[in-house]
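Consider the single chain below, provided in structure tokens and representing the form predicted on its own.
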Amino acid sequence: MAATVNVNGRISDEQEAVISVFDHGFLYGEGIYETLRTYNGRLFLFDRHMRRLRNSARLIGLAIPFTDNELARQISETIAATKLDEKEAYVRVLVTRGVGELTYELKATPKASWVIIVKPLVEPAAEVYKRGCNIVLVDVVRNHPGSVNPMIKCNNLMNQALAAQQAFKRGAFDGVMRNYRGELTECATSNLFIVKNGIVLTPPVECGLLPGITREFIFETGRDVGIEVGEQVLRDDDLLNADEAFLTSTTREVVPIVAVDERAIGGGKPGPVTVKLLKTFRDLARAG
């Protein structure tokens, strides 16, 4: 679908949107991003996304060139210029080191660049939530925190791209990545949860993963409906022997997992805990 793009304050259609080939986001992948969506036309959990954006910036020593209110205004103006046809909006915000010489020296890029991409949100088919999805365990290891820290939501997505591509080639909805110790971390494009004996578990941040905004909200959703949600180091057997499993992300919400490597999870259909969390999540999100 056609997108509307805001580059450093200039709004245009996707064909006219340009950024310099000397931008260090393009040259070196030096940049960060956030993906947001709307419910009833309102940005969901905007403050939390901005908190994470600023933390990512801090971790790479990048100065954010706008306040949260200024960015919210730019996003609103970009959404207003987009032909959404009453659909919800997908919003991607990117901030890079900016344009500079071919060097890693920070003083070469005194001014950051920023881009806002808005297009109609395309959600997974209703059938995915009704019947669940199949995921696979992939061989691509999640970045070691001592190399490119997964806490940085950075524009360099080669690690996740290779994992996702391996999963797609195997006909899966997503791929689960392990860390260097063989512990489960997250999926290539989402966070991972299992359900065992009625308790919802997800790998802790210390395993080397990006703590998703939806992941965080699931802890609160669980408390609202009396479902215990916690963190625990998980390995392959924990996932394969789970009663239920699901993945979460901003654009996918809560997607039931019914098979891993074509091996059924639980009863091979969305479980009651997952279904309850999905319904409650949607109710809270749409209520604003």
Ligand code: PDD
Second form
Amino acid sequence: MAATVNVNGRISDEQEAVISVFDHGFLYGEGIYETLRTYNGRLFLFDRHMRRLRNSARLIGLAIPFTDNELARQISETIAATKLDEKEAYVRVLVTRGVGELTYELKATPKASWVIIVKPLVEPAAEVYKRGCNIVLVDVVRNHPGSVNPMIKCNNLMNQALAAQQAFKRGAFDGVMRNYRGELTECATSNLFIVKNGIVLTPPVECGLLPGITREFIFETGRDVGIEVGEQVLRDDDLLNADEAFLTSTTREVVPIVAVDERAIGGGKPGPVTVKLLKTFRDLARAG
Ligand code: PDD
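What would the structure be for the form predicted together with the ligand, rather than the form predicted on its own?
First the chain shown before, then all remaining chains and molecules of the complex.
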């Protein structure tokens, strides 16, 4: 890994980047984050990531210590200090409650900490887009919205880590989590879509999932090319009997799913709707 890190405005290489063990982000997982990437060196959908970051902050009662413009400048300076070797940049922005006494009292942490990590973006292999990926249904349940709401893009990723690790153990690319009612929500690190009779469907945010920026963009991409994209409560059978399926995220774009629990989806090949959305998505993203 060749990362450059900006800790509260101080840019260094990864070995020198330090944060206090008394930071409540470390002690209690009290923090939020965003993952962004560049296309042609420019941050993609920065405003939308900022909107979500501010919403995550609001939901945990955290004051963000910078304006959007200040953060954009700090990210640019951190990218400029990174050896990207012609690659696009992966950018992770974290904001935590800050350093303080071992107590949950908010007054113990008057100043939020923030970190920007930049490294060369590692995209999924071209084969994954060409052949598609296999996923599994995992038995880790997505957080109840009345617990740590999945709307919060939270640094406490234990639930997602357990789901992903279960999927990896089974040789899968990602794992789909159900909610407490047994409805499908999303994968451990990406949103989930199916295609049925030409219509693209994804679970509504009310099912308890992260409102992905790529997910939102797919609604617009679909509109551009005349593909209907909607929200619907989905269950295991909807996924297993789908004509096509795919997952989306900032770092993965649109990845075709060709098997679920080792059962082929859409004849085991990426379907035409998925392929069209991936191509259009990339064209739009690269055009900026
Ligand atoms: N993950 N759902 C979950 C649980 C996620 O962690 C992510 C993103 C998404 C997709 O959101 P977006 O399209 O905004 O990237 C959905 C990022 C990439 C991460 O954790 O680094």
